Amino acid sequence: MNAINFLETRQLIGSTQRPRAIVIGSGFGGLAAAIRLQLRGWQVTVLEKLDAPGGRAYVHRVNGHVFDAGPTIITVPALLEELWQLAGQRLSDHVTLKCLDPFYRIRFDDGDHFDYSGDVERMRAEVRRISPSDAAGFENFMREADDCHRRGFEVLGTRPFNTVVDLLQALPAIARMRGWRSLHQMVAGHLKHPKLRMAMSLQSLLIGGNPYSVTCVYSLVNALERQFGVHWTMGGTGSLIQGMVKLLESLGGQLRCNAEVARIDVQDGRASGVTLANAQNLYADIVVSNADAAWTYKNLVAPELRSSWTDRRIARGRYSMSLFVWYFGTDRRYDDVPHHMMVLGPRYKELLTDIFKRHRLSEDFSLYLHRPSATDTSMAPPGCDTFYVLSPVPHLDSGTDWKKHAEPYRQAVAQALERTVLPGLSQHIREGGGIWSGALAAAKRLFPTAQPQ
């Protein structure tokens, strides 16, 4: 069902009763959809199966450490500001965003690093330090990334692709961007040094895309970061979720936690509400699911109501990587470690091939290390640090036995961090010594996740 078209239809017939909308999931997407629907005249209820809002942006609090379970980076704050402006309010009155400098540090396996920032002159200096001969290529790369941003984000990013005609109309812009090239192919066309090729292409991994297979249109991420910055939400990502919940409720919307949806009810070919896990039925004129598309159709829509085409798409779907995430706190601070750091392993393309194509858990890995207490001391007790470290791994269909591999893998990650950027880590872990230890056992329900590509 096309929710927007149906919304317009209800407005045209001039119904005096507010139509009802149910939104499944209280992640960023679900809450943003709920706020927009509420502003358009719908009576919205958001259903969340966990005991607090956020979905993958759930928050764990353990002995003074605040662990954001999932998202940690805000790159286009204007999209958030728009939500508050539509409601006649200001984002800054509810949430404080801080632009980071550098955005993140990329540490290579030989110990060298690249500080990635929004300062073009400093970026040029970093490029020249690593490879003077790539200076001109970097300028060309920035220009092409800016062009992909204009065509891919500002133009195509605001258009729905509901029909074949919509796709055909987008083809000229895609052709002008030569969108058939992979992101890495585009970067390699401008930059020759392998370190710079990694530094300018790994951004797609932050959203689950293999730089060797996703379209070069994803270079727009580099332009977005340069134009809008990389921001941290003071108090943690959960404070942004709480701000969105307060905005929704101030408009008359409702959030229900501990409300797991077991089924989307369908009547006469249209969604008519949901049935909760406790067997309660809730009526709605439309249902919006913020869960993964494959999960929604496979688990929330009855088999007899799905088309065979849908089942085939789910079965044959190409899924991106999963994420192994370890949350831990230390009884000392590591002030040499910035807020965001990519700790790259000895392999790049080969590791990504193992993850995305061979679906094989490798002995080596590359890591994203998040240290929010570098920017925000409220995220850890005094004199301590809060971390999470994320490793891309094959998705769940790989058959990896995580009951067997989780703890050895965590130990290998801890040893790699101790050897490289967190000296003495094993003696300073305050919370999170085991992957599911103590109160962090709640993280199990978020690990690992398979995301559609």
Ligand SMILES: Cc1cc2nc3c(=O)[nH]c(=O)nc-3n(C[C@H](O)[C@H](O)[C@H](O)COP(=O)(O)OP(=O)(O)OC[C@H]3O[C@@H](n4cnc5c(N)ncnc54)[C@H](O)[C@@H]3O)c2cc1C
Contents of the next structure:
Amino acid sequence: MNAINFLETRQLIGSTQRPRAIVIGSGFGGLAAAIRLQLRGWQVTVLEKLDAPGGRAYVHRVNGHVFDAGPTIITVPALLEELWQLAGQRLSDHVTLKCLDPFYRIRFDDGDHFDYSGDVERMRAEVRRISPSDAAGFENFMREADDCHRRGFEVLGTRPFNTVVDLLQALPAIARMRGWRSLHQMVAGHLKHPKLRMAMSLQSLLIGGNPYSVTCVYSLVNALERQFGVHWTMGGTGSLIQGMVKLLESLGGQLRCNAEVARIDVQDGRASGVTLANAQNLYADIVVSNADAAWTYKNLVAPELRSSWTDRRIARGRYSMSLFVWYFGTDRRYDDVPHHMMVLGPRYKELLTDIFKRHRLSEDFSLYLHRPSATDTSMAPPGCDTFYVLSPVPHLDSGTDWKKHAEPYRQAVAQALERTVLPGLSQHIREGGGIWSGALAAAKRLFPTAQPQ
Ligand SMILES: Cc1cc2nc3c(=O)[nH]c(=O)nc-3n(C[C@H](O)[C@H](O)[C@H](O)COP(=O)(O)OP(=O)(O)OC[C@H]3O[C@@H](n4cnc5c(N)ncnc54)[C@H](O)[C@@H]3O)c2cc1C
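Alright, leaving the form predicted alone aside, put up the form predicted in complex with the ligand.
Everything in the complex follows now, all chains and molecules, and the chain you saw is the first one.
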């Protein structure tokens, strides 16, 4: 970095005496890191390559329909509340969260469904309706999930795992949870009915993990949902992003959109700033990249500055699934469709094997259907509904030719919805072309796995 750029950069980022931090990416992670750094005395600039903040929580607005591109389920609002509290403010000053009931409906391929809620009595009744002999097993499952929550989330979840010693210290807790079992193995140890096994294990898919491979520690998601609820951000998940941006700006931090980082600059073995795609240099005392980790190392750090160990780890990394998402609006409301619904197909384990292991695009699918206008009329024009439907698919390294497959796949998904939960859909689609693949390229990330079953 030369002296002129250095001075220009200082003028650009601000003239305070605080040490400077650059955060790459304005998704939840980048914004949360920026807020915490700003509170700790850094002068923070968040750099975002897109025209608006949010990352995977970007928002598309089309003729009165508000489409949240990705996240829709808020599970632990306490973690968000903490950010505002640290700043002496309240989450409710910027964001309104609503706890949903039921959390979601799981529709099985035979038309039966399981309403999944935080009301334990109603959950017990649902379990007994489907399989009376699984009632006791369900109690044991909940107990074990609660234990995984205590050990895996409250204790291990708050610790960094930077060194071998950190890992060794975690081993006793992992051994007590018998964390070498897959989530599905653990669930199947308590529940016999295939529908209940699906209903209690599919939660890991919400965070990109195959229930047949991820460690049973992920049963903590079940406990988290029961303890904290499943929430919706009124106005859409994008409102939460806007709230975080306001919080950051109220603390003196700043967000710059349309600012793509081309390179993290390094001097004397330390990050010293970034170079933007327009060749502008920005100086910083620290750089935090909240773009995907493997992508950051491969694309933003010069090869000669990466250790061979880092390169090997990236090359060996196993990727999660991708998601095919179709966003559409209807000119009528489907009031018997709840806010969140899983529409399961005929196969469970085999479909997951196609997605995660064989990396093959199947003809059948299991879907997550999002209907935000069920809870929040601001998400659609009057008398209309806003939807997105999401299908887990093999990740992009599978070589699936999406240019060829996307439209037939979308049509197959639309037909399946019309046959099952959205009768007459083809006559009522109001918006729905052009942005169906929005989240596809974004949904590829590293995910820890237990031993395959
Ligand atoms: C379809 C879908 C549904 C999901 N549903 C849920 C859900 O219901 N609940 C839930 O909790 N999670 C959900 N997730 C996961 C959740 O969206 C992510 O975990 C979360 O949004 C990740 O946030 P992040 O800030 O870590 O990363 P991202 O949101 O990916 O943000 C990274 C940001 O970095 C920017 N960036 C990258 N490179 C550069 C660069 N060189 N220069 C400048 N900027 C750059 C990107 O543009 C992006 O804005 C879902 C994900 C998807 C795709």
